[in-house]
Amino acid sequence: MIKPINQITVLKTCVIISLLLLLFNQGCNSLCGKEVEGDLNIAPSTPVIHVVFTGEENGYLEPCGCSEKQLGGFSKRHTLINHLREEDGHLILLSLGDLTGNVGRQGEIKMETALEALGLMGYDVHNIGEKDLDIGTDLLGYFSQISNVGFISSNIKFTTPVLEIKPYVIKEVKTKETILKVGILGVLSPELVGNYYHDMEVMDPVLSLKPLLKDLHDKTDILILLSHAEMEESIKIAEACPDLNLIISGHMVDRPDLYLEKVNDTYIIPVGEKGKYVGKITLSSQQKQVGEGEHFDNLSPGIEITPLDGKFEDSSDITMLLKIYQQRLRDEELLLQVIKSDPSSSLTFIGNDDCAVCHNKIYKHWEETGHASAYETLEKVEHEYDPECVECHVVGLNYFTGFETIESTPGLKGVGCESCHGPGSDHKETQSKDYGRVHVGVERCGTCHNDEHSPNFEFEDYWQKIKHPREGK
């Protein structure tokens, strides 16, 4: 429930959260919403703040975008947040967790870059997710000390003293009329964490929240929980902790606009994944006189979900930050640090030029396909030193004798013959007739043409563009 803002005043304060679902109109150049419940009718003098939330980036600093335009990206997000700040400066910016994705040096650089981006945008809080933990407590502690963004976790108990992590944060928003105190907590589901961590313990969320909520009861006006958990678990938390006004959740929810739950007076709102959307809640404080006491109405809930699509320009500040990120990948030569395995049967990759000697007709056809220029698409967006991108644009990056760098293995750039048919060393020596007989289908092509990299992929249509003619006798 909502507590009094000032127990001395005889004015009555009512905090209203208005729920709006954004119409996904790609042709609209401004934020346009659809009213779902109630009529806000906020007077011009009414103090208004906004809670903006994101999370579950999973390492997506920006969408792939090498061939098709996609949703998301820190650059577009910064533009939207700047727009919101121009409308009203009273913003609370919250990050649900999982800034990074894969374990390794690239993931570490990504998280450092992401935190710097959040700092530039003015984020207040980052809740720790399970993938954030994977970078290790030492590095996480370092980030927590140097970042401008506050780290919180209400249910992780760390044994190391280097982490600057708080169980909750109280954010004060001052307006001309009043001061709103917003309590922000964060939990991580134990179900998402393995038992291989020796320097921390992930406690039961409800047992951890109970004493904190009791402590915050008389200190805050609004209580928000960042719940890094699946929606079902967040619903159980809402049932056990009715003091919470709002829970931002939605682990494994791709379309946050399709999900909204209410448990008694607590609303549970998902955040989506991979930074494709930005959620915004509008908080309005309206003062009323009701007798000699104070009265606070229940929340009237609301949210705007904004897809980060082409109508948002890229922020120049974040664009520069991402260029620095790509330069760091190049400077540290991460392409040479890719973990590799041996191809099957001790075969080796030979490159497209060797295939062309005997299969010139097929080679000429391949040269006209998008696969042949796949590496050049990376060069155009300056991602040719990014291992996560290069993997799908060359031959055999994850295998010994496969692509290493454009300087050392130029013959393996592009999606070549051996990307589908496998290493050709034995066939080159023996002209074996059983080589190259592979089943090509959605599963095989979907390794690279997945929903994130190639959202418009239709196997039958794409196959017609790249299938080569039969070899003449």
Ligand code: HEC
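Only the largest set of C-alpha atoms that superpose within 1.5 Å between the two forms is called the rigid core. Residue numbers count along the first chain shown, from 1. All of these numbers come straight from a predicted model, not from anything done at the bench. Compared with the form predicted in complex with this ligand:
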The other form holds:
Amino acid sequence: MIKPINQITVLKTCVIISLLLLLFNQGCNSLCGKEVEGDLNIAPSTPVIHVVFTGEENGYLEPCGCSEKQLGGFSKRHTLINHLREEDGHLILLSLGDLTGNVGRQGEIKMETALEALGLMGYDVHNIGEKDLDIGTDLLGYFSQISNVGFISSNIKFTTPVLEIKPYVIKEVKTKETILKVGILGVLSPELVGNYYHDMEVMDPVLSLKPLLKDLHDKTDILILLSHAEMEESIKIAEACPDLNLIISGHMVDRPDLYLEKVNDTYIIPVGEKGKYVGKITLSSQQKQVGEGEHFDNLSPGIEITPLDGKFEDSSDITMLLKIYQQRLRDEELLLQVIKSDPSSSLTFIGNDDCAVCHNKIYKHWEETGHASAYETLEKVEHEYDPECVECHVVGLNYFTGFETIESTPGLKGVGCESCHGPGSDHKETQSKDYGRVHVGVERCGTCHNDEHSPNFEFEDYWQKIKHPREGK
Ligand code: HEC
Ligand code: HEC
Ligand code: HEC
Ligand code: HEC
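Alongside the form predicted alone that was just displayed, please also present the structure of the form predicted in complex with this ligand.
Shown next: the complete complex, the earlier chain at its head.
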């Protein structure tokens, strides 16, 4: 199977995936959930290539900074990858799919930015996920042509001819004595595709893979599948396609370090959510004289999962890219394109100043809380034109009569009275006692203080910090 550089030799290279479990996550013994199968004996071998895998960013370009200790982001990832490259130049970088989370213009700009970032980092392959498809085949085709990263899908049939999406890629890795050929395939589970597309069809993964694998069997030394599917389905693929050495998988799996599956000789590992972790598998090649017909079957996995935490600096290149991204959101005035709905029963937002007239004591106190300066917080980190941030840092962005821009609705910046009490137009007239009582409380707080943005939120504890003073009658 191996083609040595000096063809005279009948040397066969036996490829071993050796195992390193370097777990950075303190305290939370990261592999607690799952036994790591396969022995941990590291063969006396020379590491030649490292497969680095990420995916399912779902639009998460960077941690928002809403709370401490958030993981992930392209900027830290770049720093880690540069570091890994210093250790060993032979990196294969794989992206599982779903770079963007939302449809619409912001999703498109995001996808373009994310692909530029992957290109900068030197990614080899991007597999198509169902969210990538949502940006539309025209734009996907355009991105596949301009991107440095190779797009693959083994089971999506496109009828648009311009798309630069290949069924597989063979990546050659030179070592001292030989060239290792790594075959990389990619599938998307048809079950994850909700929309109907007139210009493409998602085929059965196994049926699509079979002929490709047959073809690749003699042309490659290692076969890796990017399986954009849930673990369960990836396991079935492994059962049906024993030629695969490694499957990168895992839809809706938040932490990759908790799951590792083995089916016969195929290892299956998920990428985790939102690019918070970077996975790396070390492939070692051992020169070995083997008889005809022998396979390299003594595989054991070598996996390193790194949470992207504060240890990693932000890379200046990606920081610059993200600045440009913010500038584009501003230039294209995406705040004005936010889809709005009606607030309940034709009420309108009136702004904090009106409330101050009658509830002055509460107003004065509120002014001193972080809520009042939540918009300025975004200005400080230069994200005040990003609808995805502004949403929780102002009053009513997603409603008619709510915040639009700082110029047109300055009175609705920050988390104001009506962020918690709802639109107050009616109450201003009637001074009804019922107003603002109904929904205030844990639920209302939770629309902003959710797990992602406020992981330490506890109502009692938080409310005490911002509790209104008693109003004198
Ligand atoms: C779902 C609502 C939500 C979204 C979306 C959101 N934030 Fe926040 N943000 C919060 C909440 C809630 C807090 C306060 C968290 C806490 O103290 O527990 C916060 C706090 C912050 C802080 C820290 C303020 C401080 O001084 O402590 C920063 C900075 C910040 N957000 C920036 C951003 C940026 C940038 C984005 C967009 C990328 C963003 N936020 C999107 C809800 C949100
Ligand atoms: C014209 C004066 C006036 C304005 C303007 C006004 N309120 Fe009131 N508000 C009142 C009065 C009077 C009450 C009833 C107090 C009572 O009977 O205990 C009240 C009651 C409330 C209550 C319910 C209190 C309770 O005891 O249940 C909330 C909440 C409230 N106001 C919030 C607001 C907010 C938020 C705004 C601005 C959007 C606002 N008010 C604007 C006069 C006003
Ligand atoms: C519209 C979104 C939103 C809602 C609703 C909301 N918050 Fe916040 N909250 C924020 C944001 C954003 C921040 C960060 C403000 C900053 O520092 O920039 C924050 C910060 C805070 C802080 C820290 C600020 C300080 O002054 O110490 C507390 C405490 C807090 N929220 C409590 C609550 C409670 C309790 C509720 C519900 C009664 C609530 N919040 C509802 C968005 C919200
Ligand atoms: C972070 C959410 C939040 C914000 C912002 C907020 N409130 Fe409240 N407000 C509450 C909650 C929760 C209660 C109910 C308190 C309780 O049940 O003890 C409340 C109660 C009230 C009451 C009833 C009187 C009382 O003290 O129980 C009034 C009046 C009121 N708010 C006015 C305002 C005004 C005016 C503003 C803006 C200056 C404002 N609120 C901003 C959450 C908020």
